[in-house]
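Read the single chain below, which is given as structure tokens and is the form predicted on its own.
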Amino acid sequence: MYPSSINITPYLEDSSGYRGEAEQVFTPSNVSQVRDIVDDARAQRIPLTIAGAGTGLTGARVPHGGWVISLERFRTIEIGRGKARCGAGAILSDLHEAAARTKQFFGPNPTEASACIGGVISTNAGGARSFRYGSVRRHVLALEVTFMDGQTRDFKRGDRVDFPIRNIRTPGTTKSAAGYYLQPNLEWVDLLAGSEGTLGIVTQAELQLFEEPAAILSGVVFFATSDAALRAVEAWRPIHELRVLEFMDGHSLALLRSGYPEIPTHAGAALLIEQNLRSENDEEVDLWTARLADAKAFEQESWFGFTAADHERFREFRHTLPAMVLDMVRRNGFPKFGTDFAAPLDRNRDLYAYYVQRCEELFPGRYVIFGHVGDANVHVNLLPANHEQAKQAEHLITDFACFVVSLGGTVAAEHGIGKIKTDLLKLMYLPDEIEAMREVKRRLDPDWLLGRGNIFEP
């Protein structure tokens, strides 16, 4: 038997503020109990939603009725050389700490360290280091998965999907988390990573780890204007072993100044960088003097460091911004309207210019733009102050999505589609391509019980 139901309320929303309802929540502690829950749900035709840590921004873990299955008891982490075996409920920060004790690290660095491993796999999450290491899918070596027919299967990297699929287009971006990854010679781990809890229940995963570099140069580089910062992005993308290239606009810096008065008063943008080095005396260090001069950056007022304390200080600086935005949104009493769109790299400046133009027309002074500029995946956060602005924000997000698609981009770079963005998926893919995804869903979950409402409308 599996554990009886617990308090439902904490499982009925995620960090987006999206709320749902459920009849019961179950917290199994082993795969046998997971299979029992699946068998009962299938027999009674009860929808089953997988709950992660609740850090998602698209409502994917929020149930539309039925049962919730939380894998929070699957918390084991076993570190090996070049890999980690993790339970789906293991917390990302715990993986970071365990890997660091062996002088290793997990390449992708999803922003929310309190996310669970199953969650970052289900959304094919990205993060600051995806610029160098790519999204989570690339680093999944093996998965243990229970399907809705009650079978539990183990898949290794290289195991091919054993039923026919129809291939669909991919956006011209460096990362995407929009719908199923239906590509030639498809492997099971690639199909399941990014499927947002709609195809199977992942209970364990083996993830790739990397050796820590001998040294890391971290920095926050300030510029007079966003245009100067974006020109630097184009010049710096090819830099050897650059692993982070993040952006903050002038509105972001203005918001941060209350906690960081040392930000230059005349700075209108900033780039956050990290570079793997062979040592602190690596010749790459000296090259940054010329790079800053060529980019017309604030050489004397920018921040650089090699130590763990420097690295943590700059990480905290980056992560303080979305926390401040979320706090402001809560105080305003309206939902947060944010984008997770990405464009092809050569259209990055076109996308940014459109964001600014439209935001200045409708939300002057009430928006911030920041994020993964190295992947042409900056996030716009709109901060409505009244009901009329909230309605405008909703329409503007759709307008942004249409423009991104016209550039050959994606409507979900790293957060997934969930339940909130199903309409946007239709802007990106043709009906026949979405039907190709539905065919896979029907093959593995013919009664459409698992993750109902995620990716596809109910």
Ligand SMILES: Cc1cc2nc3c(=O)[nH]c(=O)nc-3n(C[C@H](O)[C@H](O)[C@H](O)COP(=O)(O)OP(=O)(O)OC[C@H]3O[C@@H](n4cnc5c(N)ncnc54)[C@H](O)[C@@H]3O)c2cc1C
Contents of the next structure:
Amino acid sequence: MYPSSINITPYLEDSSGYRGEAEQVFTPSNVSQVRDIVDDARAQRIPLTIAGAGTGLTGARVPHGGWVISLERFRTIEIGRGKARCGAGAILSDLHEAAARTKQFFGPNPTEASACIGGVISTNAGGARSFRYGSVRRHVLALEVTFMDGQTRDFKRGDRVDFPIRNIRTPGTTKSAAGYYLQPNLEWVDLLAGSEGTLGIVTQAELQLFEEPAAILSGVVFFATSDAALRAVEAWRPIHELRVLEFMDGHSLALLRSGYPEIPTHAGAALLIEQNLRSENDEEVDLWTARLADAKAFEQESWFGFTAADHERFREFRHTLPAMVLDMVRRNGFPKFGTDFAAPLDRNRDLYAYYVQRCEELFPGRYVIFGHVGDANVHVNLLPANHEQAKQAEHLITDFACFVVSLGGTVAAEHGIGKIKTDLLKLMYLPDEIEAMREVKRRLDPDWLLGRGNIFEP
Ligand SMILES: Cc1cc2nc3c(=O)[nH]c(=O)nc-3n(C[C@H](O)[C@H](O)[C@H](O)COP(=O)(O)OP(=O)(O)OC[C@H]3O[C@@H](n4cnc5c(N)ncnc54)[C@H](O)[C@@H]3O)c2cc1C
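Now that the form predicted on its own has been shown, please provide the structure of the form predicted in complex with the named molecule.
The complete assembly is shown below, putting the previous chain first.
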């Protein structure tokens, strides 16, 4: 027999607030137990949902009945030079700490560090540092995966998928987590990353690590208006070794002021930056004075620092915002109405202008916009006050999705499709492209038992 969790309630939701139900939750501690669970589920045709840490924002790990399999006992982390071998249940913050002890780091930096390795791989998560390092998929070197036929296979980067797939279009964005990555010469690790727990159960992964730079400059730069900040984004994107370029609008700053009274009173937007340096005396540091002046940023009142404590303070500042928004959403009692769309970089300002125009029309004072502006992937969060507004929010999100698709963008830049965005995928891809994805699903999970309801309906 395999271990199960006594209390299944925590596994019936994720951070989106989406809720489901399940008969049992299993918490295997080795691959042989994973295979036994898969064999029993297949024999009895019981749907199987894979749980990570539950920080997902799309209901992807929330079961629609059947069994849940949680990899929480797979917590090992072994650090090598340039790579880390992790159990799927290892927590991102533990990886960060272990890598830092060897003066290395994991490139993409998904904001929610309590996510687990299986989760960030399966959603092809992105983060603040994806601006320079890309999303998680790019950093997966190897995977150990159990499929629904009960076979466990090891894949290394370079191992090609050994059955025919049909290629689909890619959006013109720097990141996307919308459906399967069906590209020419597809490798197994690229197919499985971003497959949202629908193709196989990841038990181990090898991830790429980078050497820590000699020094890092980090900062929070304040501006009078969003417009000034967005113009600075365009000027600053090409800066050498810039690795973070994040945005907060005036409503975000207003929310944060309760915890951060030092935010300048007349600031209407902020950019968070991080830059790799050769040393604290790097000539790059001096260039920021002119950059701030050219961008009409608040030169005196912006915050800069070099120490680990500074980086942590600014990281915490950034993380507090989505956490506060989620908390407000929960207290309001409505689902989360947030976007995870990205546009081609040169359409970033068009998308932002459309967001603001529509939000001001329908949700004046009840929205925040923040996020990964370096990748043209800012998140709009709508905060409806009543049921009528909640309905309007639903429609507005669909309007935003249509607009972003018309710009050549993606309806899921980093959170995935999960269960709550399957309709949006249909706006982005033609029926035949979605059918190409479903062919892969049928090939690897013919009874459609794994992650049922994610990405597309069975
Ligand atoms: C405050 C906050 C900030 C966030 N910021 C970001 C951000 O900056 N960038 C970003 O990308 N996301 C962000 N997220 C969303 C979330 O953290 C990510 O989607 C994360 O990757 C989910 O990981 P998890 O372990 O919680 O996975 P879960 O939510 O538990 O599961 C997510 C998906 O992964 C699958 N899965 C989990 N483990 C495995 C496995 N071993 N094998 C196969 N499939 C598996 C599940 O079935 C499910 O489909 C944020 C969330 C919060 C609450």
